[in-house]
Structure formats: C-alpha cells, structure tokens
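In the block that follows, a single chain appears as structure tokens, in the form predicted on its own.
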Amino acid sequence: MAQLLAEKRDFDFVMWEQFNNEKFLENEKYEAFNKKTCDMILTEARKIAIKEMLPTMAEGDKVGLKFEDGVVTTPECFKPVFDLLKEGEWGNLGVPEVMGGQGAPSFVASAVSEYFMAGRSALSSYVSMGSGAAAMIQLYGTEEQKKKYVKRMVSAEWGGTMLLTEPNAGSDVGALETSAVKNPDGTYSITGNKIFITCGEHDLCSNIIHPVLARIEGAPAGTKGISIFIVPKYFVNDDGSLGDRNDIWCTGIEHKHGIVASATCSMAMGAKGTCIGYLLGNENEGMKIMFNMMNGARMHTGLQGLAYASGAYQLALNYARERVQMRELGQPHDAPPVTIIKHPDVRRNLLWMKSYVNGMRSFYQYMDYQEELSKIADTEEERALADGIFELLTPIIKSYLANRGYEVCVQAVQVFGGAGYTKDYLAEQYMRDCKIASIYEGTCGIQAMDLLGRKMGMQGGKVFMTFLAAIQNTIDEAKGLTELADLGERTQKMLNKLGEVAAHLGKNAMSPQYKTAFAHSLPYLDVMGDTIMAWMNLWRAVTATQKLAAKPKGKDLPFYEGQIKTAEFFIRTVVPTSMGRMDTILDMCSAAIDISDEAFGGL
C-alpha cells in the first residue's frame, strides 16, 4: 500500500529543489512554520490518505449514496474518516487563521490536498467544500454574517456549496431563473431550482450553508442583475444554535459515470414559499463575488486531474514491477518471463505517464508560487504581476491538467490490460472519476474562450510577455549545461513557434476571422499547456544536473537521473507532435465554422 501514492521525495524535490520555498517560510506570516514542520504535515497527510482514506475509495463506490425523504446518507466508511479529518482539522490547513484556519503555504496545502484527493477525492471535498463557500463570506459578508458562519465553515461543524447551474441556465449563468423578492426585515425570499450542486445535502455535517445565485425582483437581466444569497440548511440563532428548518431541499442526487460517493444534488428552494436568504455584499455584484470562490475551484479541478493521474500512475507502476508475462525481448524462447516494466512499450507508456505527472505537479506547484508572491512580493508591481500570471494560467490548470490527468488515467488502464477494464483494480475508478474534471466548473472550452478572450491581453499584454521570459530563463540555463544544452535549444523553438502562434491568433480573434480563431482556442491552450509541460521537465532536468555535480548517492541518484531522462523523453517525443499542432492553428482552417448545421448529418 505504500506505493500507491505520489512518492514524497518527488515533492521535496519541487518544493525545496525546484522552486526554493524555504524563502517564503521567512516570512512573519509563516512564523509558525518551518521546513520541518511542513515535511511532518506533508508525512501525516500521506499516511492517513493511504491507511485511512484509499480503502474507503472501492468500497463508497460500491455502496454509493442513499436518496429517501429529502436525505442523502454517504457510505458507512465514510463517517470515521470524515470525523478524523474534520478532528485534525486538515481541511482547513491552507485557509487564513483571520477565518479560523491555520493559514499553511499553499505549496503545502495544495500537496496534502493532492495526497488527499487521490486517497479518496469525494471523501475530502465533504471536509473542504465549506472554507470555498466561507471565504466569500469573509471577503463581502458583514460582521454578523461573518461571526455567525465562517469558522463553523472552516472547521467543517457545518458544510458549504455552491448553487449556481439551473436546468436551462448551465454555463449561461445569465438565463437563471431563481428569484428573490425583498421582505419588509431586509431578508429576501428565494424561489426556485438548482441542479449538479456538489455536497448540496449529506449526513456528514449538521448544518450546510448554501450561498444562491438569484436575480432580484426588477434586477437588470443577464449576469448583470445576479445578486448572491447565503441560505442555511438550518436558520442559525443569534447565539450560534440552530434554529428551525429553512425550505430548501434536496429533490434528487445524480448517479454518475464516476465519483458515486459524491453527492451531486438537485435542490428546490421555496416550494413551501418560505425559503430565506440573507444578501451577501451588495444587490447585483453576485457574479464578481461568486468569482472569487470560482478561480479557486477552477484550481481545485486541475488538482483532480494531477491528483487522479498521480494516483493511477503509481499503481500502473507498481502492477508493471509484479506482473510476469512473456519473455524479455531478444531472450531465447525458453528464457523465463519477466515482469512487464522490462517490455519496451510498457516502459514507454509509463514514462509517457511520468512526464506528465512530473509536468503537472511542477506546474501546479508553480502556481502556488505566483500566489505566495502576490501576498508577500517586496513591490506593489510584483504583487500585480505574480497575480496576473496566476489569472493567466489558471484556465490552463484548469482545462489541461483535467485532459491530461484523464489521458494518463486511461494509459494506466491499458498497462493493466484486461484486468485494469475491472473493478477489481482502482485504476478503473481513478479514469471514471477524474472524466468529470474537464467538465464541471467551466468546460474546457469555456477555459480556452477565457484564455483568448480575456486572459492573453491583460496589463497589455505584459503578463503574457512576462510568462514567456520566465520559460526562456530556464532555457538559457539549459543552454548553459553541456548535457542540456540540446534539450535546451529544441524548447526554445517550440517557445518560438507558441509566440508566433500567439500572435497570429489575437490578431485574428479581433478580425472578421474571430469565430474561426476562436475554434482553435482550446488546441491553443493545449498546446500552450505543452510548452508549460515541456517548461517544468527541463526545469526539473536543470535542477536535477546541478545537484548531481554534487556527486549524490543512495536513492538521490536515479531519482535526479531520472528527472533529466523524463525531461528528454517529453522534450524530444511529445514536443515534435505539439509542435504540429501549432502548424494547424497557424493554418487557420475554418472549416468548423463554415460547414452547415445540416452537413454534420444525422437529420
């Protein structure tokens, strides 16, 4: 069992090696944190992720959840391990101490949340759906407001959700039909239904607080007239007790390709006409304060899809050193069989597997980073630019790492053969979980439309600039390395060739041409997400190098070693593919736009 999660030698290696944290443990927010500190939590967390939480990953989705009376009861498993996380407050580790948490980096909450998530995902978003929800309240809420739910929140006592999709109103937020009429004490009565609301009941905590997006009686239409509610489950007293039941109720819960332990529910508010809601911040500002809890989940999303395939890969691993079958390749015909990590194509497939694992966990390290530094940067100026990398790349972490992490899902599959098309291995649970991750919270090419149109000009463009001259400094340090220097100047041309790609499709997404620039958004950030992947291997191989001067031995040797052959291999036959890619964009093809609705067939 104790293979079946991310190495934690691979997060040292990117926390301390790759990106220096150590250097933000220096500041005073961080008192209470040092490096020791942070290597016992992160050892902890893969400790009660393997002991605890994994066995309860078969067995929930085996079992599921129970819907009867407006009640949704999770797994019996579950109920231990929920108190256990909810005791150890682990699913507040990240979230400012202000609000009741204990304000950790985030280079180490979001690494116990990747052990977190791949032991057991639906499991730990009953124990952190709540700090999301909260966090809006501490940023708008009043003080009433804040004093009577945040720390509840935080502490998990009481969940949190999101009610945003309607039946008719899924990504175009701006055709809801919830409704709310203002009472004469200043609350508001909310009617109407929400659908695919994550954790939107369950029998894990004894209040969920739900904040609604609703359109005020006369508001603006479109996103412009959304305003926000906060709707407990319970109505909560004055003295923090709770209170009488509020009409709001879950009508059904969704049985789903993957995560089936995951309460996604359906919700009906004033169907007794006496559903309550208290207005969080002012009228008409729902959409920008929804926003804040959204770019965290987008983040959240992409640490799925890194989280599943870290999972998935490590089992692959693990059955490629212990399955015998066939004879090595070249050995005479009556040589024993071998285990199948000795086939060519297997160990193939598994460093395929690694790279992108390895890429996706230095990149989202790498966001963590440009969040340190837009808190504590010594400038005004570096506090806005680490931010605007942040909100650049956060579609990318969003939308690739969810493709990504399902395509090496699916790989591990195949390394198992027929047995991993089973429920009898998880690699099977880890491909049908991690599907929804390129759908929910804003489908992939909602992320690309977001990336084109909004993302790749802010400050002018600076942003983008700045992005592409930290890709080059690595490069420049390759180049400075003989045993890089090679992998080195084939980078710089896949970097050259995304520059040029940028700038033909923001020219052509503001011309006549807009609709077909805007067909090839999603392979721009795809192969934008490549060149990040192609970024952080080298990245990784540089580091690697330097050490190795230092003559390691022990386990440190094959792991640096194995960094630089990780880096080549994604680098000299990933590259070359990603690289075509770019020649379609380039080539402008506009046939998805011009074909008639009738040629696609099936009338």
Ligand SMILES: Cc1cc2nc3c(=O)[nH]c(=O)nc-3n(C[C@H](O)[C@H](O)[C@H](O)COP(=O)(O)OP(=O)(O)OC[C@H]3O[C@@H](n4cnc5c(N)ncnc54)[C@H](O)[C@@H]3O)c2cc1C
Contents of the next structure:
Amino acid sequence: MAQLLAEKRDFDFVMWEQFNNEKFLENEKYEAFNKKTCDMILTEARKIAIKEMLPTMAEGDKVGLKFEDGVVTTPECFKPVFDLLKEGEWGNLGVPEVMGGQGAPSFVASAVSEYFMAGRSALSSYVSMGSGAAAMIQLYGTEEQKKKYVKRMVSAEWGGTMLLTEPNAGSDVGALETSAVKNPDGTYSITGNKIFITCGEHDLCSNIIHPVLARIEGAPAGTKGISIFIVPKYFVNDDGSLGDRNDIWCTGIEHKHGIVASATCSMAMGAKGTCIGYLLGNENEGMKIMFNMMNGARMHTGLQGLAYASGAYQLALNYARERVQMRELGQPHDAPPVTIIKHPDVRRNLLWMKSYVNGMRSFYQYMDYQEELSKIADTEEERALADGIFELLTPIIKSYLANRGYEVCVQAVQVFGGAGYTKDYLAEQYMRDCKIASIYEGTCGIQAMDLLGRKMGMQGGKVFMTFLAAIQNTIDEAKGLTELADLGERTQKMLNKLGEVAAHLGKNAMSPQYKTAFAHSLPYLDVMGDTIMAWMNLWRAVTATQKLAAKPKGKDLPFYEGQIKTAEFFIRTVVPTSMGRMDTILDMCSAAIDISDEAFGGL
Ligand SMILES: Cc1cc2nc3c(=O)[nH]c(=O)nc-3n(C[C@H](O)[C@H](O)[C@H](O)COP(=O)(O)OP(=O)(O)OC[C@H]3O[C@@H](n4cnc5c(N)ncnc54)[C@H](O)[C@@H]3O)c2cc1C
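Mind giving me the form predicted in complex with the named molecule, seeing as the form predicted on its own was just shown?
Once more the chain from above appears, this time first in line as the rest of the complex follows.
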C-alpha cells in the first residue's frame, strides 16, 4: 500500500536498530516510557498527521491569513486540528515534567515533530513556539514568572514568539533600536518596532507571551548591551486570570512565497500608550538567554528541511509507481508503456532523494542521541563532550538540512513532470514551504561563519577530533564486513580529506587570507554535511548487513537491502563530487574577495 509521510519502519530502524536507544529508557528519568509506549506514541502521531493534518495542508495554503484592525485570523480548518493537538498535549511531549510537560525522550519527541511538520508545516509553529519561549523562562525566570507563564505556554493555552528582528537589525541583531526604560516599580517601558515575527498575532490562543530583545537606556552598543523582556499581550493577574491589554500590536503581516498560513507579523510596542515588559534574567544578558531558544529553534529549522523532504520524497515515490509513460528502455516499439519508476533516470533521482532523506533522519537522531548523552551519561567528561558535539553540529543540522531538504523537494517536483508545477499535488507546496528554512534562525551564510569561526576550535579542537573518531569507528566496522569493505575504504578517503580541509581552512581563517577562508565557509559546512551523510548511510548499511545475517523474511528483507543499495549509491556517486568540492576549498581561490565591487557589473 502506498505510504504517505515517512514510513514508521524507518523510524523503528533508526531509533532501535541503528542507535539502540532502548538503553536510554532504562534511566529512571524515563520511567513512564518503554519501547512499546514509544511505538504507540509514534503510531498515533503518524495517524493524526495523515488523517487530521495533511487534509488541511492545501486548504490552509489557499485560504491563507486575514489581517484586519490588528487581528490575524487563521484558516478555519486549522482550529479543530489545533484543538486536537492541544487537548492531546502533543505540543508538550518532549518538555520536561517540571515545566508541565510529559518528559518524553528527545528522539521520540523529534520523530513526532517530523510527522507533524510534514503533516502541516504552517500549523505546527503555532503549537511549538510557546514551549520554546517557556523553556527560557523556566531557565532564567523568577519563581513568580515561572509560575505565571510556563505551564500555560507549554500546554498551548497561550502562544509564544521571539522578537529579535527589526528593519535595520536582521543578521546583525546587535544593531537593534528597540529601547527599554526602567520604571519606579521595577518594570520597563518598551518602545520599538519588530518585523518578521512568527506567530506574533493570531486567534488560536487566548494570550501570547512575547520574549523581546531591547536595549536599556545607557547600555553598551552592540550585542553586549541587549536585555530580554517578557512582554505579554494581555497582562496576567496574580490569580492567573487575564488582565488589560498591553501596548503591543500587530501592524501587518507578510505575504509570503511559502508557509503562507504561518503569521509573519510586524509588531509595534509603545506606539499607542505604554508597553510594559518584565526583565528576564539580568540586564545585558539578553543574547545569552535568547541563544537558548535559538539553538532549539535551529534544530527545529533543520527538522523542517528533513520533514518536507521526507514528505515530498514519499509523494514522488507514490507518483512514480502510478504514472504510466513510455515503454521500458530496450523494449520493442510496440511494448506496452510502464510506470515511470522503471525508467533509469527516475530511479536515479528517487535513490538520490532517498539517500538524503535517510542520511538526514539518522543525522537528526544522532543529535538527539548526543542530547540524551549530555543529560544522562555516567561521567561529567562524557556529558561535556556530548554537549560539545551537539553544539559543533548545530549550524550544520540547521543549514545542511535546510538546503538539502529544499533540493530534495525540487527533485520531487521534477518526478511529477508538468503536474509537479501545478497546485494539484503537494510537492510544490513542500518546496515553497521549505525555502524559508535556509533563511530564518540565522541564514546559512551566518551558520557557516559560526561553524568556522567559533565551533571548529571548541575545547581546543577536541570536540572536532572526537567527532572524526566517531566516524572512524563506523568506517572500521564497515571495513570488517566483506560486503561493505569497499564502501568503508571510499568513506575513509573522504574522512581523511575532510581532516586535511579542516586544518587548511582553520589555518587560513587565522591568517591574512581570512576573508578568502570565510568565502569558503559555506562550501566547507556543505562538505562536512556530505561527510555526515556518507557516515550515516554507511552506518545504516553496517546495521542492515548485520541484520541480514539473521536471514530476515517478509518486508524486512527489501528494507535492509535498500539500506545497503542507498549507501552504495551515495558513497559511489555523491561522495566523489563532494571530494571535488574539497579540492576547491584546498585551492583557496580568492576571486570572490579580489574582484572589485564595480567588476561585478550592473552599474
Ligand atoms: C517567514 C519568516 C519568519 C521569521 N520569523 C522570525 C521570528 O519569529 N523572530 C525574529 O526575530 N525574526 C524572524 N525572522 C527574521 C529572520 O530571522 C531574518 O530574516 C534573518 O535573520 C535574516 O535577516 P535579514 O532578513 O535582515 O537579512 P540580512 O541580514 O539583510 O541578510 C541579507 C543577506 O546577507 C547575508 N549576510 C548578512 N550579514 C552577513 C555577514 N556578516 N556575513 C555573511 N553574510 C551576511 C545573509 O546571509 C543574507 O543572505 C523571520 C523571517 C521570515 C522571512
């Protein structure tokens, strides 16, 4: 039977066979969870995503949002689904119990999020933004702030946002102009305008709690002088009831290329009267605190790339199995036409997509694995190293999954031919919705600078070396298996070369050629991502080869064989092009830096 969204079998494989996550469930922290409950959660989430969410995807895109007198109305079809998710407490699955969540392990929560994002990309942000903002309040808020806001944000009764961007402060957050003046009662009066604020205003929640970045009068310029404030849409009384309206208003919404029904709002504070904000944490610590939410949001953005790619791949695969066109290559002229999945170029394209979707899902689950380790590994050193690996790879999970996810969506549209260019199928919507992932939460270019400028040298390079050693382990396992020895050797060459490129680029980044080095930072992030894809596909193949030794029957047989063929495809056809890209980095062409502004032309 044709599948919609990711096959649950693949999650089972990654969670229980590739990563052996069962060991985490032995920790007392996860007393309420075992493999069976995790299975049930995932099966139910998939059912909701397919039966309840997916049917609203095209309609939400077509109807879009209505903006009138500061009020944003979401598509009618969103409301029952939002209520279903709220009542089922799906938004708080992975949130710690102390915050009112269910405390599920991150590998289960992210698998559920992948389903919900692929089921309805624009709707899922309304559900998840509250939890992200609440986590910051939980970490840095006073007892009173925690009591007032956290549980109701986590339960999706109230929404959440993050207000950083301003017309003159996009990538350069430190340039923000929103100001805060301390009042005698300890609150702050906030004045300023923010743009592009996701879920800044909508009708799905009774209140919205806005974390706002602003500069207190007299604070230093740049990021050092930024503080963060809790600005509720409605004030909250001591008994938890809603009070007066605060002076924070939506002044307009963007008309966008994708995620059409996700409200992207311009917000004005203090324009009509007084906008009151409550300091979160200490003065001038705003960036440090906000990074907490932004790191989670970066993971989430990477997950968008994976979820849309996975949804689009599955649609393309179904179409390729149904669409009949032309006879099979090498058959006589009067041979009957066949489904397009029989044509070599379509097969190549499908396997190319599958290799990325598989690699990206395993990579995401690897991040979840590190997150679990960072919380419950036995020693402090192990926990710190897991945390370090998570941090090192955060810019890659964000950027690489966003960009490759988009490319997978583009290729899915291609499989549909002309039909893919119409709105009759969801592939083009996945493609449009996916583009934003490379732009928000820090563009890909900014992530690449973070990787090269800050992350590579973490703990004196120890984190990066540990990461390389983890890849080496899988390669050694593959070399020990006759069937995979050649793929192991090829991946070894790639890994060796990545080490060489990293050393070369790191050295140049600290030399007078630093600008040229940074011109190669995104290609470098990409080859690191390619190496991770090769690693994850090889790891899948190693696991599958071990399982095949037990002579599995039924659907397991093609499933495991599929892992090996997918790894072979990626390592023999994509890895060589990535090795070529590594050569270009080693060559350190400086033309992009040397060319004069005028010589770009167009003046
Ligand atoms: C749909 C949507 C939702 C959003 N949601 C939110 C939200 O909820 N909250 C919020 O605060 N913001 C939000 N944003 C804003 C988003 O984070 C910014 O658009 C993004 O950070 C880029 O800023 P910018 O648009 O000003 O681009 P710019 O900063 O002007 O960048 C333009 C280009 O220049 C490049 N660039 C800039 N500086 C450098 C540099 N130093 N080195 C290399 N390249 C550079 C960038 O990579 C980019 O390609 C959202 C945006 C959109 C479109």
